[in-house]
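There is one chain below, alone, in structure tokens, taken in the form predicted alone.
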Amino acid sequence: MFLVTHPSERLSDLVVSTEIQERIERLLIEYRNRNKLQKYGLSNRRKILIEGRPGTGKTFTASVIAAELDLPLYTIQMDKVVTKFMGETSTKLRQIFDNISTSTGVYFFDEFDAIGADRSLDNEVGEARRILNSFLQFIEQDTSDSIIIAATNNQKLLDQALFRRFDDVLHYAMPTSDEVRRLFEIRLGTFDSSFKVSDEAVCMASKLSHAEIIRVCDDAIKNSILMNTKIDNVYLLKMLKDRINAYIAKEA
């Protein structure tokens, strides 16, 4: 039920708002000083809910936290957890939380609404209630050193009973112009330190998510390698237009 990785990304690679970065830094500081906090009867924050549109950095954040704390990242494969058989999902959730308590790491529940959806939105209300109640019970009883991160594309789908079980809730948005520029600088600057992204490219990229901008950068780097040319804004604009047009065609 787990995909186990050992990420190498760092906080400096994560492009988010100043507020989000400060809250992630606070989580890291508290975790590193958790024994000090325990002496005063306090616990570090370690149960985090991240909400935001696809591609805004939720999964990358889990990787960064794992790498910064030198912990393995356990990504829970929801398609292997949630089943149609009554009681089986709750049993698998128990197995996951048993692992959380015995193997310290960062545990990432992606597409969390598969478990935490508002019970009133599900036709199978009885089974949905049992699954959610099981999760609420497990997460409340958990006192391990592991970090639990749940991510959803739409917090409105989540049951309100969940929110008080998490130590922090992070809301991820589409990148601002400054964040877009930083993304280009981080991704393209490592390959060509002399490249300067144009204001036009930044403006156009503001319509895309973090992940989509990274893909555009990678396309520009690959083209530069294959064509044996330097990265330029003309090709970057072409890649941006292609990706934006693909979404326009899809919406049409």
Ligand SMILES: Nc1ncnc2c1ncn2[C@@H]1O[C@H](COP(=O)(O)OP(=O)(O)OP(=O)(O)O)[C@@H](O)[C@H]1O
Second form
Amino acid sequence: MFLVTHPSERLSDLVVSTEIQERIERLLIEYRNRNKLQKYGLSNRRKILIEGRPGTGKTFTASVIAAELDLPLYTIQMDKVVTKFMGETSTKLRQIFDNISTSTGVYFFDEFDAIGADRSLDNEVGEARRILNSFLQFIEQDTSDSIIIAATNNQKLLDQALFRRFDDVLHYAMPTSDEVRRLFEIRLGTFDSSFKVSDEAVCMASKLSHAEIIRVCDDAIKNSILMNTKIDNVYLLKMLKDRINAYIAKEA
Ligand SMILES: Nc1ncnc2c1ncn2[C@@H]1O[C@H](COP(=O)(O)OP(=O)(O)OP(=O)(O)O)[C@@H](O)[C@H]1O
Ligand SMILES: [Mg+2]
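What does the same protein look like in the form predicted together with the ligand, given that the last one was the form predicted alone?
Starting with the chain above, the whole complex follows.
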């Protein structure tokens, strides 16, 4: 049900708005000072919900938080938890939350709405909805040292009842042009520190998600290694065009 990993991604590699960056830093600082906070009867923020389009860094953020806090990352495989037998799903959820309190770590529930969103699993008494509610209650009642991160790209699901359960809700958007530039700098900079990305490439890449831009960078790096050439903007533009066409075809 879990996939345990020990990520090494750094916060400096995550490209997000200043506001989101500060909120993540705050979670890290509060975690590191949780004993100090406890002395004053306060608990550190440790349950967060991340909502956003595919490829904007939700999973990446969970890895960054685990790495920065030197904690194992437990990714919960929702497809293994949610079955059409509601009793079984409940039992598994209980096991997961037992684990959360006995083994401290970062617990990442990716696409957690799978629990309640699949209407075909729902029956006349709304069992799927009830399971989702019980999941939210488990989250609410949890007082462990672990960090719980739930991610979704289903904005419709976000109602007030859901927000209440979390200490913080982060909305991830498509990259701004400043973020696009930073993505290029970070990814290509490790390979060729003298390369300067053109405004045209930045403008074109603004149509893509963070993940797609990183893939274009990696393709450019690979090409430059294989062809024994330097990375250049003309080639980068060509690859951006190809990816945008594929991306638009996929979205359509
Ligand atoms: N904000 C970001 N800053 C830096 N790199 C990013 C960012 N978002 C995505 N990436 C890169 O793209 C890869 C894939 O992104 P990630 O899996 O985190 O997206 P996601 O939001 O979880 O998407 P999905 O909704 O499809 O699960 C990351 O491993 C990372 O290399
Ligand atoms: Mg993801």
